[in-house]
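Only one chain is shown below, in structure tokens, and it's the form predicted on its own.
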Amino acid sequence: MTRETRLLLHWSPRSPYVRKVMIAAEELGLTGRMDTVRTVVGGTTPHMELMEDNPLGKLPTLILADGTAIYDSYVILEYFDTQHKGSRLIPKEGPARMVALRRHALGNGMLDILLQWLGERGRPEERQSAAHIALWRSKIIACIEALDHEADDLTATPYGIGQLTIGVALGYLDFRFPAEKWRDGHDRLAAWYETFCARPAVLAHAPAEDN
């Protein structure tokens, strides 16, 4: 397959939002049109090739074959929905839409909560903001005790892209914050994450510092 027809994915393997991407890519059947290019992002020191493609120098950044740069990771899924003939990540319409849409917004608001809290941990401890990591851990509580009351119905419902950003989200937590111990209590939950993490697409993906 020629360039003319690939896909190009600005990736890290460190993102969880790349981490959504990647997964989607091989429960579509999708990777196989699509090529990745290591793209180290943050710091202080911005990406001009990147910016190029994404002004705001952000992964995931999916380029088209014809040049069309698309982001951020829902918007590669809802193009990805559009690149196969199974059963869709993002429902067209209706109730089952609305509930992959705010699981989607859950998870995703998830991993955008503990990227702050990971960069004030990163921050000599003199400086840290106990108040904000405070804030930050009763969120992130929060939102495991909703999803321990739900976890039937993510068993229950079509898988999609509600119970995938939740899956990654879960994953970021024990990758980057193992002391919280989310499962404690939280057995149904744990119980729902365990099949999320034997999905062979879920196993294909898994975060790593660097590759």
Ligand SMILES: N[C@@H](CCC(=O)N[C@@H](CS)C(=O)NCC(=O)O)C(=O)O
Second form
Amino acid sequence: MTRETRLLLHWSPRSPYVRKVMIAAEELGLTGRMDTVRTVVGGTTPHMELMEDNPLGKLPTLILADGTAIYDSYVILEYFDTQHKGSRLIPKEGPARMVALRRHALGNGMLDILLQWLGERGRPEERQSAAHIALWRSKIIACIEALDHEADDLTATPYGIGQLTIGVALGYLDFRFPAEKWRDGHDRLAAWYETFCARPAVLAHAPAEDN
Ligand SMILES: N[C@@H](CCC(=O)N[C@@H](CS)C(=O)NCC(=O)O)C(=O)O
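Show the same protein again, this time as the form predicted in complex with the ligand rather than the form predicted on its own.
Expanding to the full complex; the earlier chain stays at the top.
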């Protein structure tokens, strides 16, 4: 592979949005073209170098060989789909596209809630908002309920961005919120999640504190 075709990903082993991108790259056979650079964000200090590429200062951010920056995780997956000849992660048209995008919105929306919740949990206890935590918990429970009803259909429809993002969201619940015990009473979703976890691309990119 020549230098000109290489990709550089601002990466963290903790970020579920980065994990989504890494699993996608692995599924599509693109990891061999991609380098990663450990990039630390999330504190109160702006990451000026990252912000030159992505003014939001967020991960994941992908840099193409010509210096073009691509973000966020959804847009990176759209880009990946232009770089391979196999089955698309994001269907091009029709009802399948809407189902996939709606599932993606659900999975990514869960991640957005969980990241807010985690941030709140990181504040001094006396300054945490119990009302917000209760609200976020109720939304996550509602998402799990909805997904449990949809679990058979997650198996029946071709694997793509929807299942990938939902799987990453459930994995993030296990990683950061094990006390929520999301599997309890949701056998169908738990069974589907086992099949997701068995995918080689998923096994290859487990969440981690750091390495
Ligand atoms: N919608 C974005 C969310 C990205 C995001 O929030 N990433 C987190 C890391 S898990 C981040 O960079 N946080 C740093 C910050 O918000 O300053 C995506 O799907 O890529």
